[in-house]
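Take a look at this one chain, the form predicted alone, written out in structure tokens.
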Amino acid sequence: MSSTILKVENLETYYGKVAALKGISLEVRQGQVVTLLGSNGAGKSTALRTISGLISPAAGKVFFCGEDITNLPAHEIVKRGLIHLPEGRHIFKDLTVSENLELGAYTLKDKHERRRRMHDVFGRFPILQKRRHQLGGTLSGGEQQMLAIGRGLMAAPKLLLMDEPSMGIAPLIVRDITNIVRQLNEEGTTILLVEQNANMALGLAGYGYVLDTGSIVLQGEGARLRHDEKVVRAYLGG
């Protein structure tokens, strides 16, 4: 059985006095795609932001590759190979595609390795190579999402946290993004996926957790959740 790369224990996070996460526990094994499902405001993005060190939890623990990273600053967590692709892409619109990608490898001193990784990203996303001198803000929504994923890959992630990769993207491009996520996983990248598109998420994920107002109310294998009456009714339009 594959080893656990991420383990979250009884995580609690607050915004002021409001509990956004109420003691959630989850784990992700090496090579898995695991998804967090839930409606808007359920705590999905907060969970990713807490895991990646952007928000400090009030209680609980986060272990990455066996190390307690709960109180590490976000930039130290990035150095360990846990890469967070936030909702809304957050590319630098006034920088070129190449410059955006360079920033993804800011911790890497080896210029040859940085060039190799960029070559790999361009091989995966030929449109980015074609647009490498364009400003990020001139790209389409789908191209910006590809750039955000490419920038994450420049850090050679051990674990990718992906927050709503299909948001605001045309349905035809959503299919492309789905295929990209599947291919990344098939090549060995472990992924924790937050996605409003439950059909997409459960089609990709081997395991899933359902969040409701900051608590995990359901969990199980992706295929089983896809046929669970509560999930179908709440998220799959059944």
Second form
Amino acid sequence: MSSTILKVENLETYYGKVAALKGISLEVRQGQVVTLLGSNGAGKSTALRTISGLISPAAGKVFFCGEDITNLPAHEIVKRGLIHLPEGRHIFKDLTVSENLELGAYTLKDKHERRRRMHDVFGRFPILQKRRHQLGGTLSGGEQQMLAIGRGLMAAPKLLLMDEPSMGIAPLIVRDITNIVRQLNEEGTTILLVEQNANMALGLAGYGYVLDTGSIVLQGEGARLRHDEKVVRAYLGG
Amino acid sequence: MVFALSKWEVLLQQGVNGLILGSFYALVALGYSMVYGIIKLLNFAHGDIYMTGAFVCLSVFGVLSGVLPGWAGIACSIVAAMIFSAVLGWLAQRFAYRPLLGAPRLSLLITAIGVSLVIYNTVMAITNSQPLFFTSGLDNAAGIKIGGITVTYIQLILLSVAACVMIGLTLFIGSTRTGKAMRAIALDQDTCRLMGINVNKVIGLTFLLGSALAALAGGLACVYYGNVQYNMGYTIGIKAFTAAVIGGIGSIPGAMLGGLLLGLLEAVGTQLLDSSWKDVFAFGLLILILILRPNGLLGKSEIERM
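Show the form predicted in complex with its partner chain, please, the one above being the form predicted alone.
In what comes next, the whole complex appears, and the chain from above leads the way.
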């Protein structure tokens, strides 16, 4: 069995006095796609934001590649190869496409390597190359999602946290995004995928967790969750 | 010789004066605009940073006068002023503003007023509220004649320094890695953290830069006007802030444009009406500009594409 890349133990996060995460534990192994499902407000984004260091947890631990990263600032966590693509893409809309990509490799000082990675991203998303001098805010939703993914790839991630990459994207483009995620994984990137679109997520994930009001209520192999009666009823529109 | 100048020459001469004044405004406005752009703070202490720069320049020049007279001494004094003020601005950021970045905007604003009063009153106490005078020993009236107008060497140097600094800053913000990070932080801090940007460090750097520019203006003003007083930062603070808003606050080229425009308007106002009417003239026109372009000349409108 492959090694554990991310291990979360009893993580608790509060917004003021309100508990958003009530002690969740999960694990992602090298090379896997793991999904975190749940309805709106279940705490999925909070989980990712706590893991990537944007929010400090009240209790619990996060280990990345064996190292305790629980109280590291977000910019230090990025240096270790844990890259978080936030919900809603968060493109820098007044910066050009190339500038957005360059910032993705901010921690990388080597200019040549930066250029090489941008070349790779352009190879993967030719539309970004075509639009490289355009401001990020002028791209369509699907293009912005490609830019967000490309910007994440600029950091050469060991683990990619993806928060609802299908949100606000035309259904036809969702299929493209799904293929991109699958391809990234096949090329060796480990992915923790948060989704409301359970159909998409379970089609990709080898393993899944279901989050409900801050607690993990169900977990198992992707294929098993897909046929679980509760999951079908709650998230797959059965 | 004034009687020999034609009306146009007088206007041109005033134009040069306006550019000088505008350069001071622009250099101070840049710091206002950069800080507002990055943390949405109206840094009311910025005018006092300018004043501190003038004082340090004067004091260091006094110490150096036996060793390094003339332009070399002036240059060293101004650099010393820039370093001192940059550190002062950074300290204000680190110990007064940073702890309040998550607090309501108003608390941050009041803190800025507090920092301003602390600097202002400290310098007032040290100098016993007396103005200090700067004598460089250089011939201030020496210069070159172009047509009917005279441009002094001090004016030429001042304008070229201001121009070089503004071009340098534009290049820095536009094309360096740190400059891009500054622009990105102004847009979305959390996402910058996810790019691996140490946001606090870049904010600190913004204060260093903005304060150094204000001190450069202060040092140049000390040399140009020949006197320094604890309250000299007040009026220029308000005018530079106005210039930043006219140009579009948060915009670097906007701050430069707004500063130069305000300086020129004041100079022309002095010429057309009378010096006591120059602010009425200049600010009247500025109100008009804001009515026509509420976000400033180069500011972005808040219409967003979804």
